[in-house]
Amino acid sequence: MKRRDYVSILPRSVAFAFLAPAVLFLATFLIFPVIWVLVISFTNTALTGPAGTSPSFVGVSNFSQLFNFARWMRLGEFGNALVNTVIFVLGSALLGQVPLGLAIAMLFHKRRGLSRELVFSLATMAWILPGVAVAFAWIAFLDKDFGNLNAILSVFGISKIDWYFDFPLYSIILFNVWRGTAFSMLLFSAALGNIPPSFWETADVIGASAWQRFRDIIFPLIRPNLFTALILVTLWTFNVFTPYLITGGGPLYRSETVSMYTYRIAFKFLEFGRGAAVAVIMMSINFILATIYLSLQRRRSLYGR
């Protein structure tokens, strides 16, 4: 009897019975949780007041307070925040993960030995570690007194910075590059591995350069694992918390993201309700992004492109 017929005589039953513990799984730890946030967020659930005992239910009044446009940009508010996600998100993601992952792994691409394996190792280290060990020795690094980079650049003539201060979005946009462009190095070598070696001969003998490699061989087959990089870190950045150890923030709110103003709304003014509805904006906005995602592969699965 062939495979096909022993699954034909499989009860359905004991089909569901083996599927089960993945939907229980899935329907704790995901559905219900989604769902609950969407119900609060029309409520003004808090944890102290009387909210706290008896929440109320009050339409899109969470939602409407967060587009405000009057004090849309305010600093502290929602606005300043998704801004700040948006350079966030461009700084640390398009403009430095993932160009920077593509030279790293282009330029170890035909190389062996110790100083690959170091760089390799360096990077993916910085990206496994846990995040609040990296996140205090950045902290140690960026010190405006006693801190390694101003030490370097004072090498250079260059004047002590006080990057907490003056440029703490950028400071966060430094520390998350530096932390996961270990991924995009690791996808684009895999990448840059299959490409086949009639390709790189071929170049050799006529004679190609560098950037003829690039725009005739490269990029074309790498075109996929680009894409998929960049909705990838561009959906990991746009939700990742670890800065907050660094800035908190600040000062005066000029380094929140959305992510860190969930988490000032929601645990610290303890107002679960407006929390519940910038996650709601939050889920929303990722699920655009996984739906482009999706249907872009999905037409390139269909076209073979």
Given for the second form:
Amino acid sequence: MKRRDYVSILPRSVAFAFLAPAVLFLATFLIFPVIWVLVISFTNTALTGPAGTSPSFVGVSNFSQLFNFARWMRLGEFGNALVNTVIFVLGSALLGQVPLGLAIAMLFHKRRGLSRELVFSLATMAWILPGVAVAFAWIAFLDKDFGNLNAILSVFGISKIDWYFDFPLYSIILFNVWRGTAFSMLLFSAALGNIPPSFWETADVIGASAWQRFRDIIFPLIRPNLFTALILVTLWTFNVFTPYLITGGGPLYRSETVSMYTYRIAFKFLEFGRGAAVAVIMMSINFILATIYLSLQRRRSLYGR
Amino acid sequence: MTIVPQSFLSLQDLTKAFGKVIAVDKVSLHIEKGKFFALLGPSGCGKTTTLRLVAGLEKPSSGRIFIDGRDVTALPPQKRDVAMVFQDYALYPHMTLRQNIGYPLKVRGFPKKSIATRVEEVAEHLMIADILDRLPSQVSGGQQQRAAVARAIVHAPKIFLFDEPLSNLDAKLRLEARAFLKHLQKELGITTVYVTHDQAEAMAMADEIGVMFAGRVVQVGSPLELYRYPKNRDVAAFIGNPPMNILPGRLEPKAGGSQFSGEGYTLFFESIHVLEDTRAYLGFRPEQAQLMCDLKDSGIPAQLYAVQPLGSEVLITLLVGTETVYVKLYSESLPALPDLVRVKVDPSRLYLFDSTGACIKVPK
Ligand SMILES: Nc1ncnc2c1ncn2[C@@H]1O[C@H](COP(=O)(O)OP(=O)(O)OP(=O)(O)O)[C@@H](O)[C@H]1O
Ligand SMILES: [Mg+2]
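Could the form predicted together with its partner chain be given as well, to go with the form predicted alone?
Then the entire complex follows, led off by the chain already shown.
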């Protein structure tokens, strides 16, 4: 679109004056910190030790340490955290939240009433409650001796499981599915609500089975929303930190994700240079995902759907 | 024991309540095989709900539905062998017209080859064969409508259900589509229920019309029957273009008949007998009235409001008291009319409705 297409109601200079606070705000709290992180990722900045007083440029050594393939898969190293993160994202976002959210939305699409209200309220509550509170509840829920989960399982004759010790990664995956399914559920619920009732009813009159209706009609119509959900949920799950409050990344780093790793290096070991290097990698991955998401959005608005 | 009805499509005392709202109230209809039946009525009278009951998209609160001698009341939509065309056509936006039209066959598991042949055949028939590979968003409203009809006829259903299929088309296309649908229906001979709030559409297309008000079917008849012999004031005021003029007044017994008195005029009816002075309504069709310029003439005194030339005829709007009255004159030239005129109607062409709205006198 050419600039001519806009009708200007204000002189340019005034427009810039209005923009200035927002630009200043973004610069102070977003652009500047990002550049700063980028810069110190090439230094050995730290709060303690010899580098604490006189940080110096170390080139790409922070990055090459992270990707030191001889040892990066050991517990507590970056590769281990990366693999855990991939499993965590796959399990809790791609296999967990998105399909589960879609299933719940489909199930309750035509079923208004108490059960729907109940399920939607509970899911939404799990989503919006403060992380510290729900993390504490989950520590209690998963406790080996007194936890509700083992109590429920014992009804089915399953003996006590030490969730934190034996399945730390699965535990936080389960937690994250519970915590975040509401987003996909609400998104798909709105998407299904946008499909004209006559589409469903035509399928009914034609005689399409539930599966045919889903495959041929519903799925193609909500495919754009599916992409949105997949990318956004992946992005959030990739960055999420709340599971740290449950397992602390342990035991022995077995449930440590990249965000926990960053936290540990930067704020527990106080090695800001190394921490910044991981942060730069995280930001790059986020940037790629966000770019895919935005370009999909743009393409969709071009085609009007 | 239920008695299986003779007609092809039968609704027996069909009722549908949504909570406290009774959308369809004890509707009974009997539609013969191959007939084009129009369900006509104002907005919110329950036409769509009736149609959806026939399709099986709603469950009736009570009553039964028979199709071809079979009680289908408890059957789901797909077992009723009907096809429905919705007001918005409900063409699937991600499927080409070809895929849309072929979809009912695909669902029924027909082999690909026979689907392709049948779709071509139907599309040829409806003159959309050359645009089959476009998406619904890439064709005009009229073509979308044809595609929706094509999808409905592709598997030769027993009954066709239409819910205001022409309301999204502009006036010119609508006229074309009326003729097209009527022709197609006659040719295929499929029993059709057609819902509309447009009386002209119902009159033009249907073999038989059921007029609905507030959930009830008030009258069923051929277009001409409804035009000539409306059962009550509502039907009379709904049918015709413009509809019948209706003027309030009082009816009182007089020697040898009764006398109707309206705003500044009285009329004597020989054959009508009432017991006492009551409220009543006088009715006459705009096309059966004449205008007299001479004020000494007898007739209904009226004030000229507007004159609209329509080509072969002139539509004149008048005020009788506070009531609006239409008169249609078949003349191409504009008549020169004074401000005050008299409306004159051949007494045999007059209608009378009693205080409840029931028709007590029709033209001979
Ligand atoms: N699902 C529903 N829930 C509650 N009330 C409904 C429902 N469907 C229809 N109604 C009510 O039933 C009545 C009849 O509705 P219906 O849609 O059958 O009218 P209609 O004759 O088709 O009107 P229109 O010409 O405006 O389409 C209306 O009062 C409407 O508000
Ligand atoms: Mg309707």
